[in-house]
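First, one chain by itself: the form predicted alone, in structure tokens.
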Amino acid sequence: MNSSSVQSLAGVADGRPVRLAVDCMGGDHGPSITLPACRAFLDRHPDAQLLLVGRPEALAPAEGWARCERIAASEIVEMDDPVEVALRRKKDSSMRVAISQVKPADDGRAPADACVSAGNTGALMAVSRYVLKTLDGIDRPAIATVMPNEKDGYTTVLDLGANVDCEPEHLLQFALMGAALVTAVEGKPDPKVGLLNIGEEVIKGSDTIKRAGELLRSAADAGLLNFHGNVEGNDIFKGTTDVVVCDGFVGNVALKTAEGLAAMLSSFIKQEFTRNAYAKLAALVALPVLRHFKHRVDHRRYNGAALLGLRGLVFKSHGSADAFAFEQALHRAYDAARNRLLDRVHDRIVESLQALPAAETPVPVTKTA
């Protein structure tokens, strides 16, 4: 990361509020969602100031708000452009031009230290990286986000969706991501690592996962993760790791799968419960219960997922995400920006490629001031 980089978080350890840029054209909705979940975040978040994003008779409500600047962009990518479009020919795109605010101007600093976009994912993902460019000594970049576990906390889980074929040397990346991610926002200094595979045998697994475990092994033995070995799906869920890694494709539909799955249960629960008088009776009692239950499985509590590796922190809401859940990405990326999670990845990334040996880690890290 070069210095100008470095220094775009510094304002948030100096005392200045946390700046979130918010793409709000993005999604399925956009301002019908995206304006009132702002609203209800600079209410919550009194230290913290946004930047609107779209055109501007979309903006139009937020006029006055305090803490609040609106940001014109005449261009709108939608949810099924190709990543081409969206690239090269709507280059003053709500998308495009929030996350161009994450970017280090001139003096070294960012407008913002954080970008939230629900927009489409591939377009998201190709146009951050060609405006921010990857870290030194990172590839490819990866989603992170948390899912729900037994321990009543999180497990972080990367990637999600960005790289559907990883090499070994990227989930050895993602795993010095995502531990860095968990150190951050969580706190924990030592986070244990996982590594999804069929089963938690070391000769289990394609050729792809054996290599990424012989690497994440090493890296271990150098003090720079604390590897658990491999894990299974059900290990997401029991919490057996704080971080569990894996290639876009398999990540994508765990992901969509849990969600599936978590709806699923709840639409049974109600069908139960509603399926005569008695069993309405029985619901009215456990009514405490199953409020509680329907808190822990809502998917919508974790929206917000991070694109890792970027020089910039920018962050993913579901593009179908209500009010309430693209204010959770909000607070996830305010999160990360106040715990400084762009530097702290960076001095991860550099420090363990740099002790690992040079045939494990084919990339050159340029480490600069």
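Please give the corresponding structure for the form predicted in complex with a further copy of the same chain, as opposed to the form predicted alone shown earlier.
A single chain, with no partners or molecules, comes next.
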């Protein structure tokens, strides 16, 4: 997950600095958290460069920072702006300008390696799709995030809400992209993929899920994928597989349900440890233990969802992220760029289209990078 664990991957780093474009105005807090996060990120990665995008006056604190370029954008996509506003009206938004940095420029200038924004998800997906387009062979981009698991590792889950209705072919594409993501960011060469279902048996689930299962088994037979089979909701936290694939409706419900339960339990623990004088004393004694527990399940450490399937890397930070959380999203984007996530996704999709001609191919495949 963190960069040090990934830099041990042989043959990935090519010595070139990694350049990230940052939407400094996005999220609930804007520059007051994005700039300190950028500062901490730069200190951590001597080989990183940042393109800070936002209103010039808001970016003033970053004046004179080494390895930083400030790029002016006059507008801001608000957290409650409808997708249409972000897409059609705010053409000079910090979000859109930041995403555009990832696209090869007409003047031949090398594009940024990835973009990071804490802006609203719907707008970020729509603008990214409009500006960058999808990779050949990908019908629909997906949103992937990680959740902690009992093995003290991470389970990557996708899609988390970009696609409410999915065909089996889309779930196969998600599986391939999720596997590429885990390889790039966690350094696992052959991540295990599970299909989220309501039982382990192959006869379970809707027709779409059953057909997706068949498609994933064919992909596994063709050596494209390490397919484990069906998994259930609890397997996300058991860490049964590295990747869990589902449609965006189900993924979003699972993620929000988990967030809701975590918030409730955390509030209950606080209530119990402040209930009376004895409980408060116990809290003092237990503080180091509770702190360690809190650190272990700190959702800020998992911040940074990947928008996969686009012709460029875009990472989405939680809108309410603080500086620590936003910095984690920057690290994830850095790791993904450093370890060639875009090429890995592209290669897996091309390989699959060649090996599984039965899978729908909406357009002929051409090399995009």
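We call the rigid core whatever largest set of C-alpha positions still superposes within 1.5 Å between the two forms. From a predicted model like this one, the values you see are computed outputs, not experimental measurements. Positions refer to the first chain, counted from 1.
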- Query: Superposing on the rigid core, is the CA of Met79 displaced by 2 Å or more between the two forms?
  - Reply: no
